[in-house]
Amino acid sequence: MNVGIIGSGGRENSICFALSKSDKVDKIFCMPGNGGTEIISKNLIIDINNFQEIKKAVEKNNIDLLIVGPEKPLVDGIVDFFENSSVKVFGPNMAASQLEGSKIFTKNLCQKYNIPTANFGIFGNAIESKKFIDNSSFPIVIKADGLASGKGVYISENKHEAYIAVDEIFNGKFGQAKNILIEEFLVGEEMSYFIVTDGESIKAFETAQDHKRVNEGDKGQNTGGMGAYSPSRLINKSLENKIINKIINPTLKGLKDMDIEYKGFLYAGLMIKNEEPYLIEYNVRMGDPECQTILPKLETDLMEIFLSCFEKKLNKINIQWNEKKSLSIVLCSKGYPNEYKTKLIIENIEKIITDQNNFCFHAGTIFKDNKIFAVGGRVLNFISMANSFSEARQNIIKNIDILNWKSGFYRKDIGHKVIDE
């Protein structure tokens, strides 16, 4: 089969790498891809928000299956667009993608189906929002309703910070805002829990913990993700049963009650407090950088998993994982998540040690004139699997030192909760 992968980040590079090992895959096309995917597949430089352009590329290259990496095409309805064609698209349809596309849709679902989550309020303008804030205790969480690339969440420590968050959201920092979500701050530890579903069966697809803040010690601005480790230190059989029975199953039932079938990956961002899970948010695709951290642990053919979902035979597949600890660190351009320089050459990349346990997945890069250039904020993802998280982190830092890219920076404390310093 010929496969198309939509997206250009580290997540898409890791999916491309995993599929390249499958004997069920003939050719891989990445739209638009990056410097890393260019080396193992064919990049098609197209606008992934233009579905007609994607359709032309699919027809021209005889693509049988599309894997959608980022959330926006899913929320905008790419699965629905190809519904009556011969092309299979892996991911939820537009209605199901509201779980990520509208935080308010998800919160209302939680309320109706008694899914544990933070108490919340929904407000349609800045005046109402600030009145509520005036009577709130802090810290408080303020969220833009729609997509914000992982950055539309504010944890405000006081009234002044909360007012700024409200103004920025309603002034269009993340696009037009009709509503805003304000919720209580949950105290606990975060965990990312992933499943894959064919619309009938569900299978766990590992756990992880992401590090969102730009600075060490989990301080500074929110980012798309500075690194992750897998599995989460919190996961156990009892907790997993609670996640499935209290959060995942009621969510899928709620969608079914609305005649919405969910197919694809589902990523639950959770807060764990006293061994109890609370839903923070849903993402309707694999996370980034969690995907890069998790996929190297997968021992089952990824293409088999995708095909079983289309054939509604997921229950017949035994998804197997290795027992190693996996850790990823994102190397970013200096200045990220604010302004940063682009078109910067990255030398020494061929000197990096890569093998069955050590990987380098590209994100914001391009391959041009046989050289790799940085063109984005998050540039490279270094991943290592080892018997301990400490060993994995040492392997990664050794590779980053070999690269010696003076225009980049990274968090040296990824995995600090599972590594004794």
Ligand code: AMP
Second form
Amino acid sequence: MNVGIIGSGGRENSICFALSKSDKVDKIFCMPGNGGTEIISKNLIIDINNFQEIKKAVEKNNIDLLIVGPEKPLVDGIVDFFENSSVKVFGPNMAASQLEGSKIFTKNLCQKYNIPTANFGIFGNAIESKKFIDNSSFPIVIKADGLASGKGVYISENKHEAYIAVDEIFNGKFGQAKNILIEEFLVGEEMSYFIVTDGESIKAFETAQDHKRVNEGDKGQNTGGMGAYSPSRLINKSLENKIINKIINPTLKGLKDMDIEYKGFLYAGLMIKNEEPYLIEYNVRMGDPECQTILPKLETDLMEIFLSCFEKKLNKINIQWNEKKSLSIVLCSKGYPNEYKTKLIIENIEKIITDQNNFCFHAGTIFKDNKIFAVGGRVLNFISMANSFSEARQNIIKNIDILNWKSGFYRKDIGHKVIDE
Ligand code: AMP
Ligand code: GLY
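Having seen the form predicted on its own, could you give me the form predicted in complex with the ligand?
Next comes the full complex, and the chain you just saw is listed first.
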């Protein structure tokens, strides 16, 4: 079968790599892909927000299956767009993607089905929002409703900061805002819990913890993710049962009651407090860099998992993982998440050590004239699996030192909660 992968990050490079090992896959096309996917598959330079363009590429290249990496095409209805065509699209449809596309949709679902989450209020204008803030304690969390590339969440330490957040959201910083979400600040430790589902049964798809802040010690600006490790140090059977029974199953039931079927990956962003899970947010896709951290642990053919979902036979397969600890560190261009230079050459890339435990997945790179250039903020993902997180991190740092890319930076403390310094 020919597969198309939509997206251009480290997540998509790791999916492409996993599929390239499957004997069920003939050709892989990445739309638009990156320097790493260009080497192991064929990149098609198209606008992934233009579904007609994707359709043309699907027809021209006889693509049988599309795997959607990022949320935007899902929230915009790519699954619905291809519904009556011969290509199968892996992921939730537009209605189901509201779990990520509208934080208010998800909060209302939580309320109706008693899903543990932060207490919240929904407000339709700045005056009402500020009146509520006047009577609140701090910190308080203020969120824009729709997709905001991870930027529409404010954690406000006082009334002044909270007022600014409200004004920015209602003044359209994240698109026209009809409503705003104000939430209680949850204290605890965050973890990411993943499942895959064919609409009937669900299977756990590993856990991870990521580091979103740009600086060591989890300080500084939020980013797309500077590194992650899997499995999470928090997970155990009892917690997993609570996550499934109190959060995942009621969510899927809530959708079913609305006649909405959820298919694809589902990523629950959780806060764990006193061994109890609270839902912070849903994402309707795999995480980045969690995906590239988790997939190397997968021992089952990823293509088989996708195919079993289309055939609604997910319950028939056994998804197997190795027991190793996997860690990823993201090498970024200096300046990220603010301005950074682009089209910078990355030399020495051929010297990086990759084997069955060590990987380098590309994110913001292009392959041109037989050379790799950095074109994005998050540039390369280094992953290592080992018997301990400490060993995995050492392997990665060795590799980053070999690369010795002067225009980049990375966090040396990824996994600090699971590594004794
Ligand atoms: P979100 O985009 O909803 O994942 O929010 C981004 C980040 O803000 C999360 O990963 C959390 O670190 C933090 N956050 C969001 N909501 C809350 C909350 N209610 N309490 C504490 N932290 C939160
Ligand atoms: N690493 C966070 C995310 O993918 O949303």
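A quick note: this is a predicted structure, and the numbers were derived from the prediction, not measured. Positions refer to the first chain, counted from 1. Only the largest set of C-alpha atoms that superpose within 1.5 Å between the two forms is called the rigid core.
Exercise. Under a superposition restricted to the rigid core, does Phe82 display a Cα displacement of 2 angstroms or more between the two forms?
Worked result: No, the C-alpha moves less than 2 Å.
Exercise. Is Lys351 among the residues whose Cα moves by 2 Å or more between the two forms after superposition of the rigid core?
Worked result: The answer is no; the displacement is under 2 Å.
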